[in-house]
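Form predicted alone, single chain, as structure tokens, below.
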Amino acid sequence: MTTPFAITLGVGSSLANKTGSWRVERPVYVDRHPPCNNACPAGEATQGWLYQAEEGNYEAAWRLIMASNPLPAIMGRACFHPCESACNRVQIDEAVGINAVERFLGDRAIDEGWTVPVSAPPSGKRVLVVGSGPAGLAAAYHLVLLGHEVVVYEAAPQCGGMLRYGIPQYRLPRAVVDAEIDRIAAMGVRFEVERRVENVADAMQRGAFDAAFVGIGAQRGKHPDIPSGDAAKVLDAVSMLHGVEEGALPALGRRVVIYGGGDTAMDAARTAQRLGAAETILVYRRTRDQMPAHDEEVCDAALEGVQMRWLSTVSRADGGRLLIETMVLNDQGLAEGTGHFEELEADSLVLALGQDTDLTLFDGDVAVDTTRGVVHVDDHQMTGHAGLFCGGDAAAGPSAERTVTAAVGDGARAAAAIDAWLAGVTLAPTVIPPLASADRLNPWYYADASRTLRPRLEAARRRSNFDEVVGGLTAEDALFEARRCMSCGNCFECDNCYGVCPDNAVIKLGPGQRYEFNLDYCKGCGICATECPCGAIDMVPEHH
């Protein structure tokens, strides 16, 4: 016989255990946007592939990268990893070495011969891609995955754009570039080299293309008006780096001055050292803190012997001498001349003051806005001309960055937009969840684990060759580094909520299925949310 006591308090009695009538808040599991994902211009699901990598599922991790970025081995070398700058792990020790793990996965894919199958049925549409740099490669890759016939026109003898002709081999070995381009070609993309496009509208018409993407980059060095004598040897950094790649080594002399403060200036300076310059001096008109070059590039250049002269500008080049003016910062932090000059001996002057884009292929009847020397596009990378899209360094669109990673993101975004345009549909806006901020985390849960550093070639061994300077991680180190990820804002099934709930109201759903709350028992105390390491539980008001 059942007693009144058992009826009142017995387990399973919905009448006795319902708590919603007096619970003020209830817990809900949420998925927030990780800061690493948010900071990636290429749109990678960084936290997602790190989760696969930390389980040792390297191929699955690589395939998740490839869903957005077809160049992980390249990006693991050439990207300046804004994801790491945004990483919440800095609240404990150091950012997760995301870029190093990406490179490991990219290299593993090349070594293992992993490929990406094309399963989409043929669309019957032809798309032209002009330029085979990172933007063009990304666009071609995503377009062929969507079932379109893709042809890439490349003006140079080899594909890769600035990946090949702008980034020196000591940073990006050409075997890596070739391997990732060959994978895209094997998917069905046709590359036609030494095929310069003089007019994009004509090229589209003659090739019967339904749409086109232009990713020609910015491959012309800017030439400021610096007075120079007939005997002065002045060249631009872009042409110099391009020539080195083609085997046309410039005769720079023993004392070389590089004028500029960006990454191209650092590449030119470090290349000059390798070409035999006894002394390389970088002249920059502002301060070290104002340099656009990434810090690791500046540090490597200094380590290799490049001298830096801040707050200096080149006023004249005449024979073997340069006239240098000393600058100061005014009250607004801008550099201005002092009228104080000195002479600096130099056998050659290399200008690295930015790059321009040759936009003559848009001349004619193409409705494209090219004011201020860039192609203006909308949020989907489309120009004012229907069916004509543009991205990378040549475009002024959603991304203001001029980086390899931003170019890959432009190419991917354009491919999705081209696919939608060809189908006559409108792309739905992307809904991004709230950001997983550091203040939602419980750092105490994560053990201190110092970042794994990639091996580097000793400085003394760099001067005489173009061997790769930064090495890759071992499988053991890559696994360790991936496991440093804190899964910010997204449940990783640590069982904390399950263990701390005083009412046994957390139900485990099985591996990979996470949990759910049994609201018949939950009192809304909020301990689960407080103790969740990654901030994946919210307390929301109960509505009665």
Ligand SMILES: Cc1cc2nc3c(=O)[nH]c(=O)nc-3n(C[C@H](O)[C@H](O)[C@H](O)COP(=O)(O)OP(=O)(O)OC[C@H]3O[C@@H](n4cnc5c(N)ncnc54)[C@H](O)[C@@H]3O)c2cc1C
Contents of the next structure:
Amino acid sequence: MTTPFAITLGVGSSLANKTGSWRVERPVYVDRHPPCNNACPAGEATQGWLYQAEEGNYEAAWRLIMASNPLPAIMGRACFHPCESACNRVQIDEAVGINAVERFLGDRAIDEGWTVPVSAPPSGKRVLVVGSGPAGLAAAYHLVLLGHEVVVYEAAPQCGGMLRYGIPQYRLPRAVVDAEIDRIAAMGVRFEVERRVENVADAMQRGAFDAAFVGIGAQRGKHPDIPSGDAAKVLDAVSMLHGVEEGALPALGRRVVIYGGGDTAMDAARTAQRLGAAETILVYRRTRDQMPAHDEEVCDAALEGVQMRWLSTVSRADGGRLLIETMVLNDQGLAEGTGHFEELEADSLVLALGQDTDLTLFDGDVAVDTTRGVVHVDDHQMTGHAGLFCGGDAAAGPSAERTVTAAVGDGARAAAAIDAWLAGVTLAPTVIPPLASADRLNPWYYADASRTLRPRLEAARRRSNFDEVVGGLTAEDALFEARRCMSCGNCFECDNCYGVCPDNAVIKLGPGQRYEFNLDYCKGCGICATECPCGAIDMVPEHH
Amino acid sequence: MLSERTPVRFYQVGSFAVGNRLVELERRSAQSDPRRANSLSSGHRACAGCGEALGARYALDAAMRATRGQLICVNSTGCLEVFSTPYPETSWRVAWLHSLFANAASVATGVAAGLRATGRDVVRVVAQGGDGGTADIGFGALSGMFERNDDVLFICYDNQGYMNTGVQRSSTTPGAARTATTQAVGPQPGNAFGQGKDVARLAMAHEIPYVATATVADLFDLESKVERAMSLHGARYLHVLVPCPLGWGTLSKDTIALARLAHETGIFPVFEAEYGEVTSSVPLRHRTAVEEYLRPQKRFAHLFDKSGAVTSPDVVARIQALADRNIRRYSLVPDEDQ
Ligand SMILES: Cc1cc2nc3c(=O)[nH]c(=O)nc-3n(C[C@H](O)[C@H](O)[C@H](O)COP(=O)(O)OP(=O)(O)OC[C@H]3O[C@@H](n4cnc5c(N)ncnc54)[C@H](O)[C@@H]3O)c2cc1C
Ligand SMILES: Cc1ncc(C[n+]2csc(CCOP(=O)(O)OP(=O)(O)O)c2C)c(N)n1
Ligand code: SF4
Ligand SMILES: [Mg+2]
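Other form of same protein, the form predicted in complex with this ligand, not the form predicted alone:
After this comes the whole thing, all chains and molecules, with the earlier chain placed first.
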């Protein structure tokens, strides 16, 4: 045997020693369901698109949003972001500003004119969509992507539903609404406005539609029986906001009372302030804590000068004044009248006590269950009538969240179900992996970074205009904010497993390809799993 | 400040994780490189979760990167030598030399002298050993190497005991720790307090060009220290804390977590010094009470009951006091005015 100078024995490599045989547990890479995704009613792959945004791949990020939600710029303004409430980063500092990044991406798409190509071959099927609110828009968008011919019948003169006639411009500029609806129209969806559907079965038959999605929302403001004198000016919030949008400014007077405690009440109050009311007073029957309105809305209303009277009900309305009864919370926490009354001067009373759906289009020979004023649907948004689907506010029970986001989710789910129904197949149930809970993270690895705040218009500048209150993030801030995401439960290629293995038993497959374990040498120590920042490695028992 | 943390922009995990797809290639760690040296390759016989195997690869890969592979490594006897080279196999992918337990520093001195004499001093020399080979039996050779300012980086992998021969006490074993020779019996169970050696401070007393400490929990810091050491000549010393699942009685998966706790509690201060003066220290990110570090270790089990409650508050307080002194001495909590 010849050996180099000063080496007397032949050398072999320890690679001959397959230490993998020691293992009692083996590591496996997993993809868990991030809590943000889990909380999104529109079914967005939030963590997935944030991952793209982290790298500055804004277009890819936007396309991932578009895979479920066709309205990112709207969503980045109007959504109440349940994703952020669920975000694991709360445990470290504050939730990731997901909504702000979504808005940035949505606005970027509008600026750049990005659109989604329709690549599916034409199916030859025609689908009717009734209503062009977020539910109808989402359904139409997904149906057209699936190759169907889609026609939307809309009763109002313009499309958008509550996106246009409800949510005020200072929260959702109409240019944004127009841009996102135009994009859907350009993809081939035909919108027919001022076309109210009186009877859905007739409309389907006359238009030779193979299926229909009904997303008619809840357009009628509730008018409870409040004894009123002739001179009293009483109107409801949705009609008022609708009027503002059509340029028919309601004469509210100097002193306006808004009755209710939901988001609609806040919007009515903030709109009244902008229309020049000297005083806007919100009257609500329960306490501040029990107000269904989102906290941010309540704070903004207060900041803009809206006064609030909790534990009060309106028991009579006359010209120029209201009779208010003081309430008290009983043992069960319910509001009860005290019999103590007070007068309150008011030029007008705006009722924001909820909305109902006009269900007359289901009259006649359709098997649609509308008990308690809600359209009942199955898990696939189908009504009792085959081929007739419904979603959005019209199908949301009183306890369900009535939001733009939920409406988009319903529309998207319905589109998939309609597609399957038209093809005569049953939808495979979606398998959702277990949750990427916070206890699976190794938070030490994440750099400290507090949340970026969006700029806001000063309260003093909000009085007499409908300028947008909340501003957008700069590109730099949006990138920063995206990078605050911890990629819960999904590998983000930080190389930690590759680095921390004492046995070099992790193979790095290259950018975008993630890693693989080399089970010839992995001893199953589990360090990779403990040290994975985002909890994307499980240790499972080995069965030798 | 040598341990470079992301200066301006923010990159999700910053420089805490091994790699980061969001930063430029040159700023990533040696460990994240798919073509890293893998100085200690697979198939070695270290226990599952061995901190010493990990620490040695971290340090030598960084040294290999810093010297572009022009490196000779001298190893003293100990686990690191035994688990890596049972004839006819070797795990080393670096020029590697083993002589005895006590004399790694002297052999390295000789290697450096030989290279210089033959005009090949672009080749750099690292010597390495365990805490026994460094603080105890090898200390005379090491002190001589320091005193002569020989051109060698000596790396001690401190697992706080003679692990290879069955977990006997060394002069870096902490107070109260149970080992085979300091049983948890009698009025003061475990290792005695107030004895032992702080080798980094002893090295500083030699006023050599560079002394640093590091742990396997902070890779960027460790690599930057190796890099700094290799940019200098003369005697240099790096002391790396490497938890030992077998000797400490810990779960193999917790090796890095324990090294992190050793730092975050102040028990193991991470700093660097030049010519006898401390020049920087790594602040604690989340200051933690020492019992969080002690509780998971069986060698400290006699300080707790089965439920994990402290049963020897005086001993825990004494260890806490040592940690607090480190925090003051090395300014590990920057805003703290102590
Ligand atoms: C003032 C206000 C503010 C709100 N703010 C927010 C918010 O900030 N964030 C949020 O998430 N949610 C908000 N919501 C709730 C949200 O707007 C709704 O949940 C959502 O718009 C419901 O969508 P939809 O598609 O079901 O119905 P809608 O948006 O109501 O759209 C229904 C559409 O159907 C049309 N239509 C009705 N009947 C017929 C018919 N027979 N034939 C043809 N067309 C018909 C209507 O004209 C309308 O365009 C707000 C609601 C209001 C009223
Ligand atoms: C002169 C001499 N005495 C004793 C031994 C036996 N021996 C081999 S390794 C070792 C302990 C090594 O301890 P340490 O240096 O801390 O390294 P570890 O194994 O803990 O990594 C001992 C005592 C020896 N090889 N040579
Ligand atoms: S940190 Fe990222 S992945 Fe985790 S919940 Fe928040 S947004 Fe989702
Ligand atoms: Mg040792």
